[in-house]
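The chain below stands alone, shown as structure tokens; this is the form predicted on its own.
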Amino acid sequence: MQEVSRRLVSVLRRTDTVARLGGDEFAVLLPGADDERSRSVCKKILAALDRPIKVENLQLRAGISIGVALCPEDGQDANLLMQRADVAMYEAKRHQHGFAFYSADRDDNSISRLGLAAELREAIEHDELMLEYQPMVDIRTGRIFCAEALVRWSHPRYGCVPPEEFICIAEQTGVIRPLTLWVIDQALGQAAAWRRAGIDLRVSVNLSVRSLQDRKLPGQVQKLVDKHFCDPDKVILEITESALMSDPLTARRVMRRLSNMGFQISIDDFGTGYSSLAYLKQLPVDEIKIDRSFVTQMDRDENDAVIVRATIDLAHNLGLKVVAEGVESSDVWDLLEMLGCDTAQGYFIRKPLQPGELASWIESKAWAGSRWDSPVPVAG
């Protein structure tokens, strides 16, 4: 990063701004600059970026992506200035052009993405999102006592949009952080209604990359947890290993201030990423979550077994827990078992459900002391 920030100053002049926007994202600031000017730029941008970069014996490369958005073609306001030139970054990313403009008619898309995220950050202000949960089981005594927290949005005009779309969306754009809050304050909310009703669960939520970036988020939380009255020890943050990679200082930081204030660490979708063994032993972790593109196909794919049985004797040898997310069938479950998993999730325990559902659901004991030998029927 320090290498790449140098090359950046390098090719611009001295009236240019160069900062970095967190993470490995950068942005340059271009007072006067034209279309040819910014084409001129990005190219001695990537030229620049294009040669090896040498740490201690490494030969490295820099993949780069470059965004384009012009004043006042495209906006006058700042915001609106780096949200479209976002737009145009994921636009050459997802075509691997090097660099792209802002453009309403090539992106399609683009117009209704930042209509979309305004309509996410009203959604957010007036409660029209919704979680459900899937509930977690301890493989060993076949024992609920944790359900996952998932986003839901049902929209007026589109209906259900997928999470992964608005997440996604959210992230681009800056909502994420209140969107990130308000599914942290709803799940203790919930929680903390479970308790009451005498229901002893714990709840998983997920931190997206630019939580994880967000030095705020601790005190934050922490306001929602007095709240609450919750115990934080009863809450689990998921966080994938993307997100630890692409600012692992602070990320680091951000993840030991969570973890001392009695929050359980989970990695999730783990074996997908990059992370390093060494790096994964110096975070505060207390589990990680196989990915369930390991986890579903495992007993009719002798690589994934391999994969499965490994990450499960790993983690114990780190003194971590091991959830299989993915579970789908009782084929799966038993493979699971003898390999000594401790956490089971998926469709074969069951399918994610509404509070007051999940709520009957463990009132009514149709689980108690079942192995999981057949899958549980799924109400509607």
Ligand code: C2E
The other form holds:
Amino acid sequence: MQEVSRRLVSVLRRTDTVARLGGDEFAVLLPGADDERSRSVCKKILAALDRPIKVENLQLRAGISIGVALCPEDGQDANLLMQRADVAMYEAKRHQHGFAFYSADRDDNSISRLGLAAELREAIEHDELMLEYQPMVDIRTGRIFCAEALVRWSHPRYGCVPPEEFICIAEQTGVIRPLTLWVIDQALGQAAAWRRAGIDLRVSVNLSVRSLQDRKLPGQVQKLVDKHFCDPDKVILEITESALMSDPLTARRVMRRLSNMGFQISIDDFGTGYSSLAYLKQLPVDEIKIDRSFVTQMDRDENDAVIVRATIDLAHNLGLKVVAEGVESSDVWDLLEMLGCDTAQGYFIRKPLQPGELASWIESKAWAGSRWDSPVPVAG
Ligand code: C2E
Ligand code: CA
Ligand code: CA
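Could you please show the structure of the form predicted together with the named molecule, as a counterpart to the form predicted on its own just displayed?
Whole complex next, starting from this chain.
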């Protein structure tokens, strides 16, 4: 952050102002700047942040998106200008343009994060979110033993907002805490409902970076466990690799508490961060989930296949189970089976489904019937 601020200051005039809004967000005020000067400052900022930042032995790269609002064209007061710069910034982020100017035409369909965060909070309170569940299969037996809960938000105006978009808004605005608890509450309730219906399915829930920095989380989760009479053994918590790196001490403490409560801990998107398996081994981790970018094409891409194979072997040697996500074809399934991978998840098996659909699909034994000649037990 300090280096980023230094670089920002270095490309500005003395009469300009740089301020940190919080987290990793900065605002730049350019008095008297017109369209042209704003454009040139944006380019300078992008160039200044393009050089990697050296922190101890690491070379870090900062990805940045800039939104521009002009006064008086886009607004006359600070609030409106900030909001419109925010809309433009979101445009830039979505299209990976680096920077974007506010445009009223696009504003109707573009998503203002400030407004969205407030609506998201309401959506949680009014139960307007929904969970879909994607089956996870034991490769050795073909049994569907688990389902990953994936949150869905159908917004009255924007339609279906992808979780990748609103999760990051939730993280930046603190809405992530109620969101995570809502998801856990729903997922544990769903697991209990399936159990009552005779379907023995574990659930897997995604925890965000912020949740791991929240020391109150384990206590709140314990309350939900008690509420649903749930066995934490049957619940997998997925934590992305990057989450471990930003405040490792608190993350480690929260993970240890969750693990001591009996939850299974899985490292999601494995391979996209920088942690080594040796480092993970010092944490209470039960399994790793190889990122789908290595899996989906591993039947065609030699490098991917090598990475997946090495990861499976190393993980097994360290006593960790391995999940492959993004399994889209029977060729990839066969390879994973040959390599001894434990669990598969992906469109080849099934897309995420609504809870009722998942139950009927499991009961129809469509999956077991399609892959195995003799019917295998579907759950248990
Ligand atoms: P993820 O945890 O890696 O979830 C898997 C994503 O891959 C899901 O997208 C799923 O629909 C998609 N997927 C499943 N099988 C395949 C496949 O065979 N091929 C391909 N190309 N994709 C596949 P989705 O539901 O859009 O979720 C995106 C991300 O949003 C998730 O990635 C997760 O990081 C986040 N997310 C979703 N729900 C939650 C939640 O309740 N809490 C938190 N913190 N994050 C969530
Ligand atoms: Ca996941
Ligand atoms: Ca993943």
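Here the rigid core means the biggest group of C-alpha atoms that line up within 1.5 Å when the two forms are laid on top of each other. Positions refer to the first chain, counted from 1. Since this is a predicted model, take the numbers as computed values, not measurements.
*Asks:* My question is whether S330 is one of the residues whose C-alpha shifts by 2 Å or more between the two forms, given a fit on the rigid core.
*Replies:* Shift of 2 Å or more: no.
*Asks:* When the two forms are laid on each other by their rigid core, does R61 show a Cα shift of 2 Å or more between the two forms?
*Replies:* Superposed on the core, R61 moves its C-alpha 2 Å or more between the two forms.
*Asks:* Establish whether a shift of 2 Å or more occurs at the C-alpha of N303 between the two forms, with the two forms superposed on the rigid core.
*Replies:* No, the C-alpha moves less than 2 Å.
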